[in-house]
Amino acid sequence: MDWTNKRVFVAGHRGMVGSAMVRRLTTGGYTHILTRTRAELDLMDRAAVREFFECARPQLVVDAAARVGGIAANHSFPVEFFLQNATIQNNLLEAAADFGVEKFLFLGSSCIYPKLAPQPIREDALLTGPLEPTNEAYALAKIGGIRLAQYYARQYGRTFLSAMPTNLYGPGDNYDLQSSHVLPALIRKTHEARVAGLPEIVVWGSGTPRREFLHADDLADACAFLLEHYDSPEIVNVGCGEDVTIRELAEHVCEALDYRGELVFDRSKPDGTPRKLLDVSKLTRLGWQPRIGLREGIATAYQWFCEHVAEAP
């Protein structure tokens, strides 16, 4: 079936996820692509969402809309990371199920998979123990997002997935050093350490910690496979089936950066979880690959940060 001629809504289009979908769309050949910013459509507002639905028709839905951040954002406002998150996809869910959108993919996280779940994590953890606390109510949100679009494939038949990404980084990603994650902080860290000539970077935690870090433009690049290639109501994991110590990480910045100070690790700080590293058996076997190697993306984040982000010097 071609889909490029379909009404594709992509719910977050401004954020680094949603704009990345909407460059692979624009790519991919799909001429109808729907977009809205937060004051055209507050998606925390139901009767709104549902009016936009009921007008434009959407056939295709890519949720990337949410609330997302660090351990520290986690930490300091889990009431805003479930409600906000809670209310956005069940506003959307619904209003996608009850005005005759064909397919929908929910975008999940890492994150809902146990803290000790075996490594690599298999789709079939989901609530298999308990969570990793520092981001437990983002993970509770989105893992009523996943069982909601279950819900409605199984009780009226939707076609509604749901993909979980892992670590994600790109260009539009979030370096406030107060709410971003592991990778933007650390670019940001490392720019600021070489521009005023610190000696030394201080980092979160014993840097031991593995993390599995994929860029956005293989995630919208895996979402818009999915919505052609697939139907099934059951998760599927999508990462690069690689992952690096944090330290490891720390390392790579500090290179694709020309930074030769030293590296400081606050064991004071919380690791997280030991490791995150996500088994994507199931997608590779779909036929996906990603593309993106981390050195390489790190590089292109650095830049888009240095056009975007840095002030000059």
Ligand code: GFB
Second form
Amino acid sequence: MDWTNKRVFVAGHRGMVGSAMVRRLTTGGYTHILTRTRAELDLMDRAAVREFFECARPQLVVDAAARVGGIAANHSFPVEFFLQNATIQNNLLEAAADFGVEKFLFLGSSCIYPKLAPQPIREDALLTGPLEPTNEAYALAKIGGIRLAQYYARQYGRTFLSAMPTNLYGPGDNYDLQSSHVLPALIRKTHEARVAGLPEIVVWGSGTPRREFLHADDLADACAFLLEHYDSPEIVNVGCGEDVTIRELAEHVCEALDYRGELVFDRSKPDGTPRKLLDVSKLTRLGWQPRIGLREGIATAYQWFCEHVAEAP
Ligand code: GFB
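To test you: the structure above is the form predicted on its own. What is the structure of the form predicted in complex with the ligand?
Every chain and every other molecule in the complex is listed next, the one we just looked at coming first.
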């Protein structure tokens, strides 16, 4: 099938994942990529979303629109993380089902799995144990989206897919130190410490948790692969298959930015899930592999930070 002639709506196209998705679909030859800014289409507004789907008639949808954030933001704003994500995904899934979308790709997160799931985490670990409290609200919203997509598949025969990305980073990332994820936060802290000649950077938590990091361009490539090669409502993990401790990550960032100061660990901050390495064998068996290694990815993320975020020297 020639997917590239289909009208594909990328919800959340300005975010890190959404912009990577538009880049990947463009290079992949898709000629009808639909996007709407928040001012043009408020995804929280059910009637507006339905009117858009009725008029634009997208044939494919990638839902990269979400309220996202790191451990501190998730822990501080559970109402907004739950309500905004549940509302946006419900509006998109319902309109897609009612206005004939052929294929919908919903994006979940690795935080949907139990805090102490056996590692690496298989897709069938979902709902087998208690969630990590710091991001429970986001996780429950995402689990709701997964289940709604699966209910539409079972009850109405819709081809609605769900991919579970691991921790992501890349161009367009959020570098605000209060709401960002760990990798952009460490890049910013290390950069500013080097510029200011500070003797140390503060790393939240113990440094012992382990995290897996996937570049946003690799996720976008995996999403395009799933759109074109996968039809099942069963969830699919998307990751690189290896993880590092937060201490090792900080050391990689210091090395990449040539910063020689000390790492100070602030144990008053939460560690969150001790580990969430995804079992990515289902996706690799389907024929997909990531391409961007962590060291290369940190270097390109830092370059983007310097060009778009860092204060002019
Ligand atoms: O990336 P992060 O905020 O979220 O934190 P999660 C990962 C680990 O890095 C935690 C530590 O153990 C943090 O304590 N860390 C160290 C830092 N220094 C920092 C720092 O300066 N900033 C931040 N943010 N962390 C996210 C969920 O969990 O995983 C999201 O909150 C999403 O909703 C994402 O699911 C995939 O990896 O713990």
